[in-house]
Each structure stands twice: as structure tokens, then as C-alpha cells.
Amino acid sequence: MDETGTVISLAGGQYRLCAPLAGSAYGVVWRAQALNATGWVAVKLVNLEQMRRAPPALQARWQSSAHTEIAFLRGLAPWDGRHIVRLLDSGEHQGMPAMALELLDGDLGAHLAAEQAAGRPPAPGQALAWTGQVNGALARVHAHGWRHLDLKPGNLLLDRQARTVKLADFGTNRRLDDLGAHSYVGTANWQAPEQFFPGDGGYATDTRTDYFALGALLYYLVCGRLLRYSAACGQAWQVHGRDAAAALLDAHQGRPAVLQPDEAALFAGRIGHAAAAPALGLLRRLLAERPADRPAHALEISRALAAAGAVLAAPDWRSAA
């Protein structure tokens, strides 16, 4: 088991583990010191203790997820770096895939929780700006032939000084040219209907599945709470696991509606009525139950965000509301 002071050797250098930062089902992220350069990095390792306890099929899935993330991030060169976390180094540690990533200031989920507890929710303009940055990250992911399938605040890393976010955690990525239905991946609280409710043979997702999650994120940033639909999916998964979709369908006698009228009204009120029309119009399209009714491309989303942002940036937008 890795501990503070352990030195990790990857292809491009060595890194001393200093403090754990985060963990997941199969991984652990450490704050680490780069020994061959000045500065700090985030080292992401497979949790060997969890790996030893997992059945062989799950072990293979976890290793595949780590290899997928490394392959995707390597494929982004030449690096843009604006809204996707940067891969600095990669290799193996104790026979498992490992990587060194740029070190940022924690995840957006933890930041929002702390700010909300202190009575400082993000301003509408900041919520739109962060949504635009994530849209830019998704555009890059999609342009490289992948879909992310696990967009959520915990997978967005914050640069506090620049007040920007970067998309991270690409282990659930799937190729866009892989058109077949697939097994369950992602996080129930942030999933589109087609990612939570299986069809024949599994789950049929594409780029518009990521756009639904972007809509759920936009609502969360503006309103400070999950959609009731999203919360219901998450609770059902906690209680019923793989049977969550069937249990939710039974409880609601069908799929629950995604955006309730009072939720739309709350969103419009929080964003400011002058900007409500373009912002709420975008939210409704992102959260459409049918993928065909969602935006087809990041440019559509960018234009709608710009329209809402222009109203918020106007000197008299609050009085106009």
C-alpha cells in the first residue's frame, strides 16, 4: 500500500507522494512533488487494496478505465489546456497504470458546497461562464471521437485564481464510433434518461448524453440543488443498485419528468428575468428527454450561453429584471 513519502517512477520522471487528495471506487489521487523539476503535481494511482478485493471482471474493468484515460489524454497533443486537465506523465506503478496530472485547487463540487454553506452561491454570470467552459471541454472530447459519460461537479477541477474549471476523469470515456449499446457507466445523479434507463441490450449514448449532464450542471450551478429527477435517480441507485431503473419506473408508473414547472420558475428567478428567456430555453433543450431534441453541437450551446451572458453583462440587467 502506498504511503506518504513513497517515490513513484513514471516514464518522464519521479514523484514523491505527500498527501492524499481524493479517491474513487478504484483510484486514489495524491499531491506529489516532482523530483526532476520544480513544482507539484497530482499523481493518480490504482488503489491496490481495492483491486485485491475486487473480482477478476471488476479488476479488468478498472484497469481498462485507467488505460482509457491515459490513452485519451495522450491523444490530445498538441495540448490546448484551457478546459481539460493536463497529463504531464504516465507509466506503471506496481504493475498498474499510473499518471501525473497538473495540480489544481480541488474539485468544483467541494468548492460549491463550501461556498453555499457560507451563503455565497455563484453569481448567475459565473454559473454561465463555468457552463461555457465545460461546454468547450466537451467540444474537445467530442472532436477527438469520444463521449465522456460522467460529467459532474466532482469531475471538474477548479483554478481559483483564474476562476475557471477543467474537465477531468476520463475513465468512463467511450468512442463515438462504438455505436452499440453498452454496460452501465457514470453517476446516477447526473445521467440522461438513456444512460439510466436501459434499452434492449444496454445503454445507448452519444454526445447528446453529455449535453444532458451539462444541463443538469447548469441547473445545479444556478439553483444550488439537484433536479428532483436527478436526485430520484441517485437515491434509487443507492437503494436498488442495478435494479434502480426498474424500481424508479415502478414507483412513478413510468419515467419521472426531468424539469418540473416550479424548477423552471426557480431557475428563471435565480438567473434574472431579463436573461431568463435565452437561459431557460437552453436549459429546456439540454434537458430534453429525447436525445434528438437536445442541441446537436457545442456551437448551439455556446451561442445560447453568449446570449444570456450578454444580458447579464449589461449595466442595467438587474433593473431590467
Ligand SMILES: Nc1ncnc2c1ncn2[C@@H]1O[C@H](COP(=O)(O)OP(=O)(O)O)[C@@H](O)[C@H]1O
Second form
Amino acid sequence: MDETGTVISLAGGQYRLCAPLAGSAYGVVWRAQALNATGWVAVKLVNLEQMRRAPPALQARWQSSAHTEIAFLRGLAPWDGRHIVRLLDSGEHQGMPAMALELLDGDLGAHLAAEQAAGRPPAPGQALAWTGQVNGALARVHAHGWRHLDLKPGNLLLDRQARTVKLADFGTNRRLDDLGAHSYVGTANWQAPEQFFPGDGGYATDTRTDYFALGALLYYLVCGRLLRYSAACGQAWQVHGRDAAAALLDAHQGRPAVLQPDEAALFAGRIGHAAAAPALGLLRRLLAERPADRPAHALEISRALAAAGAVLAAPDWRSAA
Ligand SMILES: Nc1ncnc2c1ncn2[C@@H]1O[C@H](COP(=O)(O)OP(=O)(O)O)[C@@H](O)[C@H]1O
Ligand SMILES: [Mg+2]
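Mind sharing the form predicted together with the ligand? What's above is the form predicted on its own.
Shown next: the complete complex, the earlier chain at its head.
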């Protein structure tokens, strides 16, 4: 069992575990001290206790997720410093894949929850800026031949000083040269219809599946709440697990609508005035039920964000028509 003080040896150096930062189904992330260099890192390990208890099929899936994450992050070298967390070192610890990442200031999910509790929701301009940064990160993921499939605030790491976010957690990444239907992955609260409702043979996802999650994130950042569609998927998953899609179809006599008129109005009102039209136009495209109706490329998204952001940044935007 890993504990505070344990020293982990990876390919490039040694790291002393100092304090656990977060844990999930199979992983645990530690704040750690690099022993052969100065500074702090985040060490992401497989949770050995959970691993021992899990059935062999699940163990194999968890290990493969960790290998996928390391392979993806290694493939990004040379790292360009922008909007994707940096892999510093990798290797094995107690026979399981392990990695050292640049240490950031926690995740956006925790930050937003704290800010919301303090009555400080992000300003619309900040919400658009973060969405643009994540769009840039997704563009890199897609350009390297992968799709992420688990975009959500908990997988966005915050740099408090720069007020920027970086995409993390690439264990659910799937290659774009494998577009065949696959088994269930990701987090129900943020998923596109094709990632939540199985078709023939499984879930048919592609790059535009990540764009739906980007739309769900944009709505959440601006409105401070989940879309009702997303909340319904999340609740159904919590109650029914693998039968969630069937249960939701039953309860709603079909698929629930994604962006309802009052939600669009709330979003437009929060963005405000002249910036509302381009921002809402983008939100509708990102959240289109059919992947074919979503943006095909990051450029369309960045142009719409720039159009909305430019209006917000203009000194007289509040009095603009
Ligand atoms: N590099 C990092 N710096 C700071 N915190 C991190 C870092 N990486 C992960 N975390 C924290 O650990 C949590 C889980 O990490 P993540 O990579 O999402 O793994 P999991 O597969 O367990 O979800 C994140 O939500 C974040 O709070
Ligand atoms: Mg995660």
C-alpha cells in the first residue's frame, strides 16, 4: 500500500509521495517531490487495493487505460505548453503503469464548486476563454489521432496564476483510426446522445462527440448548472447503471430534448446583449443531437468564440444593440 513518504522510481527519476490529491475508481493522484530535481509534481498511480479486489476483466481495462494515457501523452512530445497537462516521467510502480505530471492547482470542478458556494460564478468572458482553451486542447488530441470521450470539469486542471485550464485524464482516449462502435466509456453527465444511447454493436463516437461535451461544459460554465438532459442521463446512470439508456427512453417516451427553450434563454441572458447571438449559435451547434449537425472542426468553434468574446471585451458592449 502506498503511503506518505513512499519513494517511487520511474524511468527518469525518483519521487517522494507527500499527500494524496484525489482518487477515483482505480487511480490515485499524489502531490510528490522530485528527488533529482527541484519542485513538485503530481504522481498518478493505479490504486493497488482496488486493483486486487477487481475482477480480472476490470483489472485489464484499468491497466490498459493507464497505458493509453501514457502512450498519448508521450506522443505529444515536444510538449507545447498549452492546455494539455505535461507528462514529466513515466514507468512502473509495483508492476502497474505510473506517471509523473506537472503539478497544477486542482481541477476546475472543485474550483467552480468553491467559487459558486462563495457567490462568485465565472464571468461570461472567462467562461468563453476557458471554452476556447479546451477547444485548443481537443484540437491537439484530434490532430494526434485520438478522441478524448471524458471531457468534464473534473478532467480540466487549473493554473490559478494564469487563470487557464489544461485538459487531463486520457485513459478513455480512443484512436480515430478505430471508429467502430465500442463499449461504454466516460461520464454520463457530460455525454453526447451517441455516447449514452447505444446503437447496433455499441457506442458510435467520433471527434464530434467531444464537441457535444464542450457544449455541455460551455452551458455549465455560463449557467452554473447542468443541462436538464445531462442531469437526466447522470441520474439514470446512477440508478440503473448499464440499463440507464433503456430506462431513460422508457421514462421520456424517447430521448429527452438536449437544449430546451428556457435553457437557451437562460444562457443568452447570462452571456448578455450583443454577445448572446454568436454564443448561443455556437452552443446550439455544439449540442446538436446528430453529430453531423455539430461543428466539423475546431476552427468553426474558435471563430464563434472569438466573435462572442470580441463583443464582451468591447468597452461599450453593455450598451451595444
Ligand atoms: N497534474 C495534476 N495536478 C493537480 N491535480 C491533479 C493533477 N492530475 C490530476 N489531479 C487531480 O486528480 C484528479 C483525478 O485525476 P485524473 O487524471 O482525472 O484521474 P482519474 O482517472 O482518477 O479521474 C483530478 O480531478 C484532479 O483533481
Ligand atoms: Mg478524471
